[in-house]
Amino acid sequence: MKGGSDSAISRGVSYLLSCQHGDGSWRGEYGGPLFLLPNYVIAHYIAGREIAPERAGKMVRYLLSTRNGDGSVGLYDGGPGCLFTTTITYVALRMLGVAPDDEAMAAMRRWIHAQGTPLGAANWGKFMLAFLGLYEYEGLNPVLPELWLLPRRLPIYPGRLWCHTRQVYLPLSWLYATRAKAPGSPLLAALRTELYDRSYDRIDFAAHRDTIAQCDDLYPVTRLMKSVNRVQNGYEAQRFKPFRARALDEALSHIRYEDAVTNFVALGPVNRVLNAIVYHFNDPGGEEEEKAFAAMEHYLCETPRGIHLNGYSSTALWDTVFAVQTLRTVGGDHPKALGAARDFIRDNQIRREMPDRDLFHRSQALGGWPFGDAESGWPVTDCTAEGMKCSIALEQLPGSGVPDVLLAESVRLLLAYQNTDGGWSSYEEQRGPKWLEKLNPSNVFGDIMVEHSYIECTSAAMQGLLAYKKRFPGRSDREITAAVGRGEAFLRKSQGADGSFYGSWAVCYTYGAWFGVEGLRAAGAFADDPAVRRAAEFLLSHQNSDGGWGEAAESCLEKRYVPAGSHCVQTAWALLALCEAGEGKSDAARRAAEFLIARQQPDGCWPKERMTGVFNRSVLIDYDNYHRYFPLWALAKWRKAQ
């Protein structure tokens, strides 16, 4: 067995560093949501910018492949159909010249008119038709740009919102507001025709502002945010001008702010349209628009199946990281990648802080690293954690390094950011309440309203925070040390009763099981502590037949583990918490890296399997080196256990 796990090994590092990118990193394709790249398709349409025709047939062949067997298409690649993503793909699709008579066209019609019609589209979706004139402005519930005059104090004020959630609708509120709806045109009048099943003219939209089909209601608004609507609603009807144009204004200004400080890249790909929708209808033909359009090309990925829009600009720093803390497990010497990998996590470092970011609701950046390149500007707590760990393990490395005085900012940051729960979140630090969640509009996505703090982030903090507080001895020992054992409590106090701990950015408890034992191990907890014995005791229940592990998407929406056909990438993240779990020389992690070793492919590498990655609780995303690291990982450490 052990001549089998070295031969595997072997191949598998060949493999991870003949895929390492020029500059260092590991990036890759980061696609699975489905309402991205009709987001860019009307941007392009709104403001008159022709895709070109080869890059929309590679489009078109993208989006036609992410149809159901019955015409829709999900919230992901391969998920059940929902109304709002259907209905934006249709128009996409059509504004790239597919014929309304295309046999996929009828069959898309057909399932979005047994839905209801647009009518019952989720939030996001009607928003967009809106923008075209495909769906009417008083069939909205408010977006109020005059919220970002509220008090700051106030818990509904904009700014405690989680990041994403306020950067995307922040050029909403502004687009609502000015009731920005592109010209007509021959396309437009013939998809309100194709869309809905009665005479648009007719529609009662104002009657249809809470209509939304079971297929999109995931997340059904509840009672408090209907009586918020209601006063919304009220105001809307009245609304005082000279303050909604001093409202227009300072949303204007946090909507230029968030694009001079990522350099036009923004915080993700829907913000990125949206701000590039505002910027044309404020300014048409003028500079912002031009520079946002330009940055929007980031986000674009080309693959076999043809071109969709990435969920982000680049998972280069993510990747990066954890192909070198593979390589690390191996062992072995691979100076020139660990070479070039440090330097690249070095000099995507973010290295400059915000101005004014107290104005404009950011924290601190200096010192954090990014999920991808150091451009966004949006530092990440377990990225900043993880660019941490990587940076001191390759200091001997030949070279420059990332400067002491630099490491202790990223300690100065992840120490702001824990909250006061004792756990850590994403972006920021906790900032509103957690009933705010209440008034969730989506209908679709789950936890978005303020930042929640992680079982992943808290353990990657512990583990940054910790691996300082060994290379620089005496240097904020005593806050480190405070701040861990919180972080140790709030992993203890998130277990569940049997042992298991969610994961809520992948798919999910074997995730989570990895990130929970890790951070409690590296807190100090021996292998027999019980919180420790729990978790291997809650995988081994779950392990398949076959030493592997597998469960479904549903296992975050139901937040129960959900099993499904073993898994690689799943069963790697249960193979190295059993080995961290003092489970490396037991039967079932033998039979785990028997497992990962039959599923090996020739070149080195394992199968491309259903998508692991998670987001808000609802979307699947493809993180598509996972296959590459994490079971040569798994299969390192267990060999080491031996």
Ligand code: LAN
Contents of the next structure:
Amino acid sequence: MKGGSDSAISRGVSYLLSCQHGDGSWRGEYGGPLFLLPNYVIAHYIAGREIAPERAGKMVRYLLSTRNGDGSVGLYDGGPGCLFTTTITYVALRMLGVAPDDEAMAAMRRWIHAQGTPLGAANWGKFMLAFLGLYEYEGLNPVLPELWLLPRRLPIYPGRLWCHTRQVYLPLSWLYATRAKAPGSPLLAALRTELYDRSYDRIDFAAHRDTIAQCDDLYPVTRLMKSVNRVQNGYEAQRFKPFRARALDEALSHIRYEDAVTNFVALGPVNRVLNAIVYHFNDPGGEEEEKAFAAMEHYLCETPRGIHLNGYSSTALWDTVFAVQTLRTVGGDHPKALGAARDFIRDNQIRREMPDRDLFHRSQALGGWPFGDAESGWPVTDCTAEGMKCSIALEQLPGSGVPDVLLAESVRLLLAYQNTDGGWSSYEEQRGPKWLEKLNPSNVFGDIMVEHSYIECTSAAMQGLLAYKKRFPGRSDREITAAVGRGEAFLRKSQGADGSFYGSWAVCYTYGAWFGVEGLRAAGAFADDPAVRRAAEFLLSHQNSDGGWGEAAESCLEKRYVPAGSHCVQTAWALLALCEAGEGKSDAARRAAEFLIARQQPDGCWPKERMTGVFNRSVLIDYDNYHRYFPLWALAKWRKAQ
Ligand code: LAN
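Alternate state requested, the form predicted in complex with this ligand (shown: the form predicted alone):
Starting with the chain above, the whole complex follows.
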């Protein structure tokens, strides 16, 4: 068995090393969400920018491949049919030249009609259609730019929202308030008849503001939101809106700021596309539009399935820190690979502070690490913590590492980001009350209004801070000890009665367990600590008979462990957690290791299985490198425990 694991590990290492990029990083495809590429195509259509035929063909191939058997398209690849994504995919396919009488299109249309037409599509879908004149603005509940003129201390001031929601509803507010609409065209006229089952001109759009198809009603709009919408609609119905011009200027300044400080990469693919649409309407063909469309190319990803849009500009930092930790757990020397990775990590720390950051609601960025490349300028808590851990761990390698002063900035950043409940969020400290979730207009995404404390981010932040404390004893010791203590209390408080830890950024409890246990152990809990024991018991109670673990995506929405067939990556998280919980020598751990060894492919990698990444509770996303390092890391950790 041990011999078997040794050769599995060495084959896994050779494979992993062969995937390293020339710049020292690991990075991968990042697909899954199905609302990204259609937005890209629609933006090009609005701006009258042709997509070259060869590229268009590959996009068509990709979009067609995302259909379910019934013609629908899910919120994510393979997910249950969603009217919002099916509608925008249909529109995108038509813009890319697919004819309406194509059998695929007829099936999609039938499905769209059966769900009640786009009148019931989720919020973002209706917006995208409104920009094209395929849905009327009076059928949208307002997204008022005036909110940006409210006093900052009000809880509903948009600067308090989760950055992704803030950066998406910002351009939406500008587009809504200006009633931005592409000029008519024969294609758009045809789409008006294809999408609806009745004459477009006779639809009373205002009556459909709250219409939502069952398949798109994952997060029903609350009564409070409906009351707020009544007030907003009242304001919008007035002819005289004294603040509108100022509000539009204010919104535009925030949009411009975001692009200026991210080199036009933007926070994510959604606001990248929406900001580009704003620039187009504001100054058609102008410099900002040019830059925005040029930067959109960052997100394109070519695969054998065709061309699609990645969920982020890059996954480089995240993949690299885990590949590094895997290689370090394996042991042995990999000076060249680790040296190059160290340099990559060093060079992708954010080394500048955002200008005027208070005015534009940016928290400290200096010293942080992003999820992808430093260029985007948005730090993430756990990426910062993992970046610190790796930089400290690799500092003995020849060459220069991260300067001490910049590591001190990372510590300052993490300390500043800790929430009052002791946990850490994703990009920023929590700025608004949790009840703002009651004003979630999206229909399909959960927990998006404000930042929340997450098990993963909390555990990673604690580990990062403690690594620093160990490396530089005497510096910030008191602050770090206090912060870690509060983080530990948060982790303990968040553990379920059954010992579970809910993971928010991957499916689900196996991922949460790994971070939960690592966090507690880093904070000094022994393996026999009751919380650690309960976490281990929880995992043991869900091991499949083949020795692996498998959880379905439903775990995330339903917030309970929904078992599924064993999955190499989920098994790896469970095994990593068990080893950390002192169960490395157990029979269960041995069976998990055997499961992983048996599943390894001849090339040294593990098979690509169900997607395991998740965001906003409802959307799966594909971390293309997870199967390359997590099973290997778990095996190596298990081997060390023998
Ligand atoms: C990500 C990717 C990385 C992820 C981790 C670092 C893994 C996590 O621990 C913290 C949250 C974070 C940074 C994260 C947040 C949400 C993102 C940015 C994504 C899942 C990638 C794509 C997603 C983004 C919201 C997609 C665009 C869609 C919208 C609804 C705006």
